[in-house]
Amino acid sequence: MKAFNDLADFSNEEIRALVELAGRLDTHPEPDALKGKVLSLLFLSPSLRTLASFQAAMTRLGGGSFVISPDMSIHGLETRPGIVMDGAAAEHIREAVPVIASYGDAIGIRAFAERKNIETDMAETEFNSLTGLVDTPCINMESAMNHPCQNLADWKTLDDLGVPANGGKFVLSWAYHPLALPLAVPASTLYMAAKRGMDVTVLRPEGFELPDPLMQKATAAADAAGGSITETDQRSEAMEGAHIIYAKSWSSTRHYGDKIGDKKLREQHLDWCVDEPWFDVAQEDCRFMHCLPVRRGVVVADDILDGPRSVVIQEARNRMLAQMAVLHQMLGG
């Protein structure tokens, strides 16, 4: 494997094979198998889960990692293109990159979207310039449209909670949340479920669509393994039957890049807060997921997190043991 990027590069029989892997080393564990190899660990945005995962991961079969982050004590990296570097930046990125990727035998890169122009987002303009500066082989930490990592994670979590594929409904919904926050998680997720054959609802509401593209994709995954996409604005119609909800908040489409119009209009859904009557109509063992951090009273009551519903810390726990499958196909011989 020389490329983590997305999951529409692999076959669902690959993608299975890495799931049934991830099971396999967390039962009988590998300490050995990446033994002197190391990870370089690039993270241009903040991150909890996905770095200590990794570090964790390589740790457990036998390697080594290493991060740099602009926010540790290295001097300023400069990012823009054709920039005369006479501020603060000591160094440009484009020679950071390929030395930090040197040190490693893979290197994992996290950079969010810029969210000023949704076009560019979803053409990866930046993810693309940075993992074209190496030649070793790199891991998606999350990009402007794409968390791969975080989609084999929940596709182990569905598994471990025997969701059917085929048949199984799957609520992708907008959640409120002060911030306006990046669409790789929710554009990615819907793409995970749809590859997986289940009958998928984006709930949310008008304004805060999914890009036409992105919806595209998802609807031919779908179409390829027997499930199904809609989307809704109307609550009770998306929670019919779901054996899940996935909640996420992410920028309005209608105002991408539009701080004050993105503001004006989340601040009218303050109710898109999940709680216990939206189970109402779910089936009764309907599960609560989400990739954290989550606000609590904001994105989800205190009670859906602490009860039977959620299985986030399960989700949690799995992104180890996925990036371990995928560290183990890339690197271990």
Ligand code: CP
Second form
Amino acid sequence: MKAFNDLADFSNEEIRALVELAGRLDTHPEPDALKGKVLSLLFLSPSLRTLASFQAAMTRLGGGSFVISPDMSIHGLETRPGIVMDGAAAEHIREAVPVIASYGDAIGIRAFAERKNIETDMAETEFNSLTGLVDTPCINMESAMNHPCQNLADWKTLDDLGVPANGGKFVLSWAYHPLALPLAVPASTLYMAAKRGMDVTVLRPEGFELPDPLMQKATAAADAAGGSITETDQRSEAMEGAHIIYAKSWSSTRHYGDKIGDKKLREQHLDWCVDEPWFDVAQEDCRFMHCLPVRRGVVVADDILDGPRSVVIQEARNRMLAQMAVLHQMLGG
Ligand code: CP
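Other form of same protein, the form predicted in complex with this ligand, not the form predicted on its own:
Below is the whole assembly, all chains and molecules, this chain first.
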């Protein structure tokens, strides 16, 4: 495997093999599989799970890793192209990325969306400009529109829970959050559930529709896998018979890049906080998923997070196992 940037680059059989390998590495550890291998980790955006789980994954497989982020750089990192560097930053990303990559056998890169222009973000302009600087095998640790490591872990979590691939109902729901968050998780989670063959409903208020190209990509995946995609702003219609609700806040696509317009619209939906009444018409054992971090009492009620419906910790642990499988295929053998 030369790159792990998008679930769409892999067949369902390849994904199922990765999920199976993730499970096997959990029950049958391989502490020498990546002995002597090094993973370079570049974080241009904040993290807890991705930062910790990649380091834990490499250690469990016998390899090592190191982390670079602008916060810890003593030089100050410039990311803008074509800039005259007469300010505080003394190191440009164009040198930093190849240098970091040269110390490792693979590189993981996290670079969130700029959230100024939706076309630029959908084209993955920044992430592609970074990966284009190196030949080293690359892992997307979250870019403007993708979070494949989260998607692989969530696929495994759905399998672990016994949620049916075909006939399983997956609700991807917008939730209130005070900030305009990126589209990477909702966009790539929609695609993951569609590719798994589930009946996916996107539940969101007006103005928070996911972009057409992303809906079309997911619809094609659902068609190929025997699933379906629908979209609504009606909570009870979406939740009827649901096996899973996957909550996430995201930016208004109507006001993309316009913080004031986005804020005015989202503040009309303060009540989009998942609590027990949301589950009234769902399957009795409907589970709550979220990639974390999550704001308690804003996105979801404490009762749900602390109760039996929540599988958020299982999802987070599966991040480490899923990434072990990716690293094993990329660097092992
Ligand atoms: N879910 C996730 O990617 O978490 P972090 O942002 O903490 O890495």
